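Given next, in structure tokens, is a single chain: the form predicted on its own.
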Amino acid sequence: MANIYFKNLSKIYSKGTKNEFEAVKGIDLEIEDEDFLVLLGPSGCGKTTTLRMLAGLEEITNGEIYIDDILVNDVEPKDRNIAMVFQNYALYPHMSVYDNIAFGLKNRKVDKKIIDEKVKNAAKILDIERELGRKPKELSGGQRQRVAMGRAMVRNPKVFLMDEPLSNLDAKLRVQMRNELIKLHKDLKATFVFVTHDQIEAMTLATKIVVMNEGHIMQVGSPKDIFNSPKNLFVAGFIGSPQMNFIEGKLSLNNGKSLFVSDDMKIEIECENIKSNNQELVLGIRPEHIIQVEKDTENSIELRVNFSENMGSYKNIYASHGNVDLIMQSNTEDILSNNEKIYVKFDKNKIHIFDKQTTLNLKEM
């Protein structure tokens, strides 16, 4: 069992000086018995500190961590019942996979009996039984991953620790690895902690994402909710591969119906939260939730086509309207020319109104 608590947690380089920077800020966060939680965010957002911190490789400034309801931050990274795993692997190129392995447990003096059979076991869950007596450089990228998180689960430990270990790997290993993570801890039922900036993994890979933004937490759920439910618009723009197309109008109120105004563009939408007339609003709709009509109807809007990319099973198409760029995705086999005309609607339930000052999704508030 491990549950991980953080409480106003800071880190800050240099404090007391003019260079002084704050990596993490305040944050509070609270990682439940076998979640596989994710920190996901741009370079420099805070996330591989904050794992540091959790590690004990790293002092922390202000807060505190609990593991289990045990204040954690004056007690060592060896006595935190952790493993971490790190992006360059860690092995020791001298020695076997199977001494790589067992290095943590001959060095707390382990009897040889039961290393072997925790080495030999590890091996077998990894499928490395037949790499155990050859060196690192003897190795493809995946299998000394496998090595790494071999040496890591030799350990038992209550919580797995991972800085970016999947980005190293070509992107079809990439796609395995995950898998393998997926189904590693389902089998361990241990808790793992795994930073990333790469959102296909964090939404593959997550029971639970949290997603981070120059030091502070932005928001916290399912890969499901941080989808389909964004809080602002940093975490909208974010998540999605294409992103989130984003126009930048203001609420109109015409006989009793709200609509949002770009130049001439007009579109109806309901929120409860747009506080007056005239408010400066952000509307996002996904590539995906853009439709193509036959046909200029209610509510449609004219695009011209920019050009398209072909995806196989889809096409990103980028086109305008006006100065407004947009990019939606179309399921079908029509080739679309460069300038041609076309028309579509907005997935009027699928459409997100964000508050441009406070950057606040309204419809989730």
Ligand SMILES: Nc1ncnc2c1ncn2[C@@H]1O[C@H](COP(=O)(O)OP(=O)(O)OP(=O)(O)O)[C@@H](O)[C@H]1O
Second form
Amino acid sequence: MANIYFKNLSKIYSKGTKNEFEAVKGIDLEIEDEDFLVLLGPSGCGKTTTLRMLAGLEEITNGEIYIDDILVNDVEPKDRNIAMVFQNYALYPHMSVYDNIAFGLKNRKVDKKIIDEKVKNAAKILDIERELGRKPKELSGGQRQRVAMGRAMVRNPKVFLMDEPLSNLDAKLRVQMRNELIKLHKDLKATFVFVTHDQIEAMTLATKIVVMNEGHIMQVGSPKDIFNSPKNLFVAGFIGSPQMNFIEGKLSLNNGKSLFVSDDMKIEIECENIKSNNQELVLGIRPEHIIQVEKDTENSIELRVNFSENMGSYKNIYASHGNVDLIMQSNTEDILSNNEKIYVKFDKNKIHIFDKQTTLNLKEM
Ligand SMILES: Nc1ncnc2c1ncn2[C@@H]1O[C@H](COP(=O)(O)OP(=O)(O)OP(=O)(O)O)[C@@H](O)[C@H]1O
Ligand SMILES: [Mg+2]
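And the form predicted in complex with the ligand, for comparison with the form predicted on its own?
Below is the whole assembly, all chains and molecules, this chain first.
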């Protein structure tokens, strides 16, 4: 069992000097037992710093970390019952796989027979039994990654911390390791905290995603929540590929109808939280929610195709309406020529409305 709780946690590097830098800015977070929690955000947003504070490898500037209701701010890393797997695996090159996995246990003078049992059991789960006698340099990237996992596993930690452990692997191996991590998480019934800047990794692995930006938490939720109901412009733009389209405009209240108006585009919107006529808004619509229609369909929008990308089973179409550039996805078999006119509609239920000033999603309040 491991519940983790961050209370107003912050990290200021070089505090008191002119190079002072606040990397983590007072975050509150609850990680529940058996969560597969993914810290997701752009480079430099404070993911590694947060993870290292949890591991005890980085001093906490302000705030508190609790593990199972025990304040651990001053608890030594080795006494936190946490195992960390690093991006570069940090294996000892001169030791065999067996000795790499056994290393921590040997150091703690654990009984040889117990070590042997644990190493073999971990190797079995990770499918590296045949590699136990080899040196790290004789292994593939994925196998090395598994050795690093094995070394963490034999300690029976309550919490596994992983900092971009898959980033050194090629695309195919990464998919395979993702599936293995999901399986491992199920089998071990431990809490996982996993850092990545890769949204696909986050979407496929997480039970809960924490989106961070510039030292702040922007949103916490299931992968589905984060994708379907982004709380603000940052999350909406960060999750999803190609990115959500954003169109700046204003609200126009007209005969009881709410219209989003941008240049000569007028789109009827339904949103309870819009306030005043002329309120500045940003409309968000994902590429997959722009639908091609016949020309004379009511409220259709005319687009001019700039170019299209064939993605195999679908196309990314880059088009514009006046000064507004849009990306849409389409299953059309038609060959679209550049400059061709097409007509589209926005899927009404999938339109997001953000307040331009606060950046908040007015449909998710
Ligand atoms: N030892 C340090 N001294 C000063 N600033 C630091 C130190 N370590 C990190 N930082 C800064 O703190 C911020 C957060 O760094 P951190 O390593 O936590 O980012 P990250 O989210 O893990 O990024 P990445 O995805 O690139 O690994 C960055 O702006 C970084 O430059
Ligand atoms: Mg990092």
